[in-house]
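Have a look below at one chain only, the form predicted alone, in structure tokens format.
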Amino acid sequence: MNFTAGLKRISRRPEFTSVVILLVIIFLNALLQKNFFATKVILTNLKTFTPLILISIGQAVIVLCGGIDLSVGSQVSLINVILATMMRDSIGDSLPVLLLALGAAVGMGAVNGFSAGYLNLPPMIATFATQAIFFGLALFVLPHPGGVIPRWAVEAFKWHVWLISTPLVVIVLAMLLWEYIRRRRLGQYIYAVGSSEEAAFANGINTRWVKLMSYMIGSFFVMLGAYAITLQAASGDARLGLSYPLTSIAAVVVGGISLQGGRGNVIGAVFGALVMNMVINLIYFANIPSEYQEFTKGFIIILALAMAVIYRRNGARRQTS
């Protein structure tokens, strides 16, 4: 009886569907890639998956507060070109550049948060506009692909002891940081504003400030994702991040987070990001012809999104009935 009740409780969690979808895709990947569970393959996949995982965490924080950020890709690009053009061979000389990238990330988040919170602009329109601005700045810094990342930084990202690796440590620290925020008053406010901005305001919450902070926190996680992809690419490209806005939003939805805000867990976005990445793996090892790969990818993602949405709707109906 207790087992059945526990199972029902788990199945009602918002990220449950993403876990099920992820397990299915992992099973299919393991069938197609015989060494899928080899240590080297796991480390390679984890390193490749890290940027989207971190960016999706940032997107999730913003969505939980009732917003959305179409500029995350341009933020990644701007941070990438800053690092690629300014980092130096010594750690000491590179520290100011890392702080500059942090300042740029927080500044971009502040611009988005001020637009959505204090200017009351629709988040989708505001961030659609700022993504063009940030992308333009990235092109100004580095018009053509180039630049270089110091060897010490690239090697630091490759560090590992068995399955304990730099990407895994960064992801765990990012999750712990969010968990710390979630348990504080700000985290509660983010959920409250996302659930009902009017009710939150009526209860004395400064909703504008909370929106501002949600975008700044989101951009911090996006910055971590930008670091991860930059250290893998070991160079700069202003177009490097352009695929991330819609992919991160899809990861958030697959992860059980409501686009209306206030419902879901950031861990779900991590599972959703893993699903998005695993889909690409699945297509590659299934030897699908190149002309059909994008179609297949889109079809699988639509199927995953539909499953997540239908399951949540059915769960909501069961709770109200």
Given for the second form:
Amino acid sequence: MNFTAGLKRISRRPEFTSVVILLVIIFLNALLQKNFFATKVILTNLKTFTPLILISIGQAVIVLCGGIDLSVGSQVSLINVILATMMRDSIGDSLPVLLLALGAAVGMGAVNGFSAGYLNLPPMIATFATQAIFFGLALFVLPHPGGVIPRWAVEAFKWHVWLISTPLVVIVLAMLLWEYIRRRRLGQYIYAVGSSEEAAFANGINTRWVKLMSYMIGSFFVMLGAYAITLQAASGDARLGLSYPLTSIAAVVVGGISLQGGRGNVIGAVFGALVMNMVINLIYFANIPSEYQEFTKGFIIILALAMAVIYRRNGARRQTS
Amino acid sequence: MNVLEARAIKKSFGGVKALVDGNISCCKGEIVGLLGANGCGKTTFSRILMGMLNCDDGEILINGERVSFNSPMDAMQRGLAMVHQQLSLIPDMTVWENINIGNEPRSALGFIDTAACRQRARQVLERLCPEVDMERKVSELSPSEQQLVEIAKALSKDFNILILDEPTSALEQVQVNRLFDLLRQVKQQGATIIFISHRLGEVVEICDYVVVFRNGANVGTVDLLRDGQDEERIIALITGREEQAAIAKKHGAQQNGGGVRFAVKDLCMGKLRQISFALRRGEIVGIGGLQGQGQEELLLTLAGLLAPAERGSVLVDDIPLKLHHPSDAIRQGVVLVPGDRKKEGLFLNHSILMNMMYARFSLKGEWIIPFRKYRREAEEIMRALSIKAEGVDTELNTLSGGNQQKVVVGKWLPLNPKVLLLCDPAKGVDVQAKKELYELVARLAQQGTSILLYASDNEELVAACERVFVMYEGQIVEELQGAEVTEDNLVAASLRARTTPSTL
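For the form predicted together with its partner chain instead of the form predicted alone, what are the coordinates?
Let's see the whole complex now, leading with the same chain.
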């Protein structure tokens, strides 16, 4: 009986559906991709999946606080072109560039957070607009694809001992960082503001500041994602991040985080990101002609969303009756 | 010296003057009642004291020192705490998280100390409401439990001034008694309490003196200790009239033997079990009992708001009523005045006219909406119900609670409803508006509408109803008729059901 009760409790966790979908999609992937469980394949997959995982963590923090960030793609692009045009062969000379990238990320988060928190603009439209601004800046830095990433950085990203690799370490550190924030007041206030901004204000929480912080923290994780994709691509392209707003929001929703805010866990976004990545994998390995790939991708995203949302709705009904 | 003093507070929203001359001064260890009709500015006033709104003019002094609060944080630092009428709880967080929010004990590393949080929550809950499980999410609690948590949260703070805005409207008598015991203790310890309520009996019981607001100004103070508990005088101050504001008297319409208009047979739905009853034409029938015994579910089911009933039948004028969707009920003339007018009854950011029009959208409509006709109709209703507003294009946000409630009822009038379901219509409505509301209900009954009324206040049931069904755990356990309908009998019947559970 204890076992079934435990099972029931687990099945009520918001990220439960994403785990189920993830298992299904891992199964499908394993059917289509040979040696899916071979160390080398896992390492490659992990490397490709890392950018979306980190960006989705960032998106999750913002959505939990009741916001949304449509500019994550352009943020990735801007960081990418900064790194690709300015990084040098010596680590010492590159350090200021890394700081510049960090400043740019936090700055972009601050712009979004200021618009949503202090100017009270609807985040949906405000971040849609800043998306254009950041994209424009990226084009300004690097109008045509190009640039180089020094070897040492690319090598650092490739480091691994068996399954323990740079991407995995970064993801784990990112999760620990969020856990640290979550256990502090700020983390609770992000949930509180997302759940009910008015109530949070009445409790003496500085809701504007909390919103600002959520966007800045979110952008920090997005920056980590930008690093991951840049070191993989080893070059710069202002259009690199275009697909991320859609996929990261989809990952967050599949991961069981309510778009109304305040409900869900960041780990769910990680599962959601894995699902999204494997969906893209699936399309690739199923030999779908390239002109149909976008169409299929959108279709499958809708399907995954519907599965997650409908399951949760039914679950909620069962719980109340 | 006065612990708290507010002088000549003014506040306008757009063109509407919410406060013209808000005044209060309280000393240490006093419980001050703040009374007034809906829309008199008492909630606005308390929100200004708490730093949630900025006032346009006037000054606030704490211990003789002038303060200006820009946010609730500032007010809390000066020792103010508040129990909000629109509860300030975070729905997705647990009870203990809510009690600590904004003020969490922290460990040396800056992490939230969950053990200390739980300890603090346990201490206050034990004294106020040991029945509430502090590990549950607030969204899963009943309204009365949520209200208790809201109170517990304020009590757990370090305060010397406590403002309670309608803390008891969702509570049962036992819970109110426990709250009052606690408030008296807090008073003994030297805190000042401002108690805002519509329930006159409670105010008289707990307060030392009463301040009355009318139309945004302090119109008088009644010292209950010195002058005695003069309820008549307080009511006169609230309404501004020297008349007794009793609610509608019983009318004789139901005696003329109308036929059965509305019959419910063997209805089962969720926790409702085998509900059967019949209403005659023009009859006003009440539903009583303790809170949360299925009364609201019954009304919502009959209005088609819940999923179709599991079993049973409903007949309106002998025609079976399908209950798959609210439009089924509305088309057959069964309309609902929901309990939470802000969530279920109205579109607050739309005009009176629009709200009245929406009521018709379930009926077979015209190809083109005849706006002019509807506008005339809305204007007539506004006049007939004496809804106080500039015109039919006024947004409902700017209306007082009582006037909003008149719109909820008024929007159904052009449809000539056969059955009117009222779910606690006078909750949070002031004495004057309550009286007008029940007069309107009585008028509808005289025109042949059958009325089913659920009220959490027994006084209303006794005043308005000829018959009352008492519900317990989803069943009708007793029916009181005519002279049997008294407050004592209602309370007795509600409690009797609890001690001897029915064998059904």
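Numbering follows the first chain given and starts at 1. Definition used throughout: the rigid core is the maximal C-alpha set that superposes within 1.5 Å between two forms. Quick caveat: nothing in here was measured; it's all calculated off a predicted structure.
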(request) Report, to one decimal in Å, how far the Cα of Asn287 moves between these two forms once the rigid core is superposed. (result) 2.4
